[in-house]
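Given next, in structure tokens, is a single chain: the form predicted on its own.
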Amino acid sequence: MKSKQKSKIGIIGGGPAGIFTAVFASENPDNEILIIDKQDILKTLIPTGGGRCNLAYGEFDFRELVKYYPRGEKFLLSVFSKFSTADTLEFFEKIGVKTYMQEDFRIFPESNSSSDVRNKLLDKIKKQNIKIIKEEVTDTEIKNGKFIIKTKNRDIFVDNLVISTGGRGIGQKLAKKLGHNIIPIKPALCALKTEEMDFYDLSGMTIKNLFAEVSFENKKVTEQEGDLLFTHFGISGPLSYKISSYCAYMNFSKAKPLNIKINLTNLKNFEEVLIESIKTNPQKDILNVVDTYIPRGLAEKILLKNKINPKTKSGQLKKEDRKKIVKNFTEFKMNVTAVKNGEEIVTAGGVDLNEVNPKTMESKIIKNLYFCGEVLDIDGLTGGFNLQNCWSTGYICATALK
């Protein structure tokens, strides 16, 4: 009696989407599994976190998980039902990764390491007899229902061909080249250049819980809360990141800047407190009065920006400059000019979700072609939510293979 052919799986790309398909595809014990990276296996998995791993992020109801990523939504609810947060914890668990979450509601590995997460899934690749093949991936092709994967070395046939090279692999090529609509790619979740000049040695100074609205061209894009960062060049930090990732596909430049309002101090009704401050404190320095409220650097800055001498007695303080110091504080507008090229977090962009089966992760347009991770048109804020999306469209790709 003849032996059952084994079903040849070909995964191109070895990141976290990638190796949770390979993983989970290799419990069918019909299924041969190979994967084809040129660089070293979940390579990428290592700086994620700042080293640590941020695994995961604390909500568990995939309806509201969804809420946290710029692209793709829709199709992660089907996604995310199938395979969430609770899943996620679950697997780790199983494979020996216990794992805290923090107040801000992002899960870490307890060891707080990037290694130790990778080297737990390479025990688990071992186990599962997953080959790997280290060489870089030059092309596809489909012949006789065969996918072809051709490398410097060699052509590989695979009856299935799984595409999840991450945002800026090939893949979106070999998807093009099949016959798939890409999205531009575009950086998500990252640092931005400011028009201003005046606040770059500040760099290094972090303010945290900001909240700013941001518009373009006289029209509100969106509000966004978080920490941020002044660099040399302009802002970073979770607040940048966030607005980068709403404002991905916007036109800005020097010429048409985006423009950003935050109220540095966090106070609503910061102008009651400040002159309850001079009444009180009549005699201080002003910039000793108003570097309560925010950092004393950038507090001198803007009083000096304004023509304000620091170093005025509060009680002497004129009436339009307080009204001078409430609007700068509360009203802090830089001008965004363009990214920071290079240093993305993550990719907008990839795959059109249009033409993938959420279900299955499967093409709509070629029968057995299958696409995970960023690759797709998928991204999400910083918190857990990148690895998420790896992870979850990684395991149904995976249940649709076995």
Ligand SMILES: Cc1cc2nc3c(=O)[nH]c(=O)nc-3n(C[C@H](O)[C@H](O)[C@H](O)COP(=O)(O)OP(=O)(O)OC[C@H]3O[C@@H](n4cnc5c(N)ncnc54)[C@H](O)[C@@H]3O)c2cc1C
Contents of the next structure:
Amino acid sequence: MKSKQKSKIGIIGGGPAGIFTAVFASENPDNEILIIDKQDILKTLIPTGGGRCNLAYGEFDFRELVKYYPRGEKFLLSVFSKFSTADTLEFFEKIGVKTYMQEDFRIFPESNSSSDVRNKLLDKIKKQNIKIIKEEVTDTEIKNGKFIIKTKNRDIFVDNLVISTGGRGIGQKLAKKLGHNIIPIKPALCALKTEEMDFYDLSGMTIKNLFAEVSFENKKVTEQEGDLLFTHFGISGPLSYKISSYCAYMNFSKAKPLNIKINLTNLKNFEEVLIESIKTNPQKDILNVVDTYIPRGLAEKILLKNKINPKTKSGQLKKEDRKKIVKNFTEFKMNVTAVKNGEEIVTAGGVDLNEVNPKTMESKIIKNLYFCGEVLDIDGLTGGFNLQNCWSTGYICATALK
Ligand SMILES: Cc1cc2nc3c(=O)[nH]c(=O)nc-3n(C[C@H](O)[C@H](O)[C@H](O)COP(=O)(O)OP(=O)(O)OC[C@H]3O[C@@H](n4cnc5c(N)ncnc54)[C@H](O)[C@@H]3O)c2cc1C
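One more: the block was the form predicted on its own; return the form predicted together with the named molecule.
Now the complete complex, all chains and molecules, led by this one.
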């Protein structure tokens, strides 16, 4: 009896998305799988979550989970309906990665080690019949119904091609050459440079759970909440990441900055609270009163900037100075002139989702061509969402290939 012809699958990019595709697609013994990566596979997993690997987020309703993606929300509805947070945790448990959820719903391995997660995935890959080629892909072509993956050393012929080269790999270029529209790549989840440099020496200071209103060219763009970190060039931390993601496609610059207004006190009724506090502490220096509400270094800077002597007895504070304090503490303004390039956690943009089938991850333009992970025009906020995108789209792609 003639043996059944194997289907050869070439996966360009052995990051989280490509590896998930390989793991599940190899469950079909008729699939012959090759991963081609220019570096050691899953190397990109090592720095995730500051080395702890925030591998998922504790939202188990997929209709809610999609809301954490500035791009890809609609597309992911179908994807997450088949493979979501619970499936991710079940998979990792099966390969020996026990997980736990933090108070903020971010999910990590119990070992708190991304290398541990990587090693467990590598063990799984070794057990399955998956070939790994460590070479840089330079091009792809289609000839007689087969894909040719080109590296410096060889041409590799495959029946099915999966492109999972991440946000900054060669994937978008390959996809474009194969006829796909590419949404321009922009940095997302990044630190932001601000016009105001007078907070330079507060670098490293974090203020928790702040609320910010963001406008551009006098129009409100978004409202976001999160921890703010002052840096030597501007701001960073969760609040900055969210703002950068939601404003990824705004052409802000020194001439046309993004305007951010932050309530540093976290209080809606700060004026009332301050009046009461002054009444009870009329002999205290004003700095010693207001430093209850925001970090002392920042409070002092704001007072000095507004020409208010920090040593003024609070009972003697003029009404107009009190008004200035309230305004500056609750509507603290920063002008964002640029993103801090090269340090982004993910990229916005990528392969246009209108040209990919969310039920299979197959191209709607070229048969047997698939995309998964960050190469697609999908990006989430910080919290485990970007890896979830990789696990889920990788799984869907593999299921179609099975
Ligand atoms: C510092 C940092 C921390 C992060 N932490 C988290 C976190 O805790 N949780 C979370 O959800 N997300 C996190 N992310 C985002 C997450 O890591 C990415 O979204 C995810 O790695 C994307 O996976 P991917 O498989 O699509 O692509 P990648 O992980 O980028 O993998 C792509 C692979 O393709 C290969 N490749 C590219 N071009 C070529 C070529 N020409 N030839 C051959 N191979 C090629 C690359 O070598 C790479 O191995 C973090 C990102 C960074 C940078």
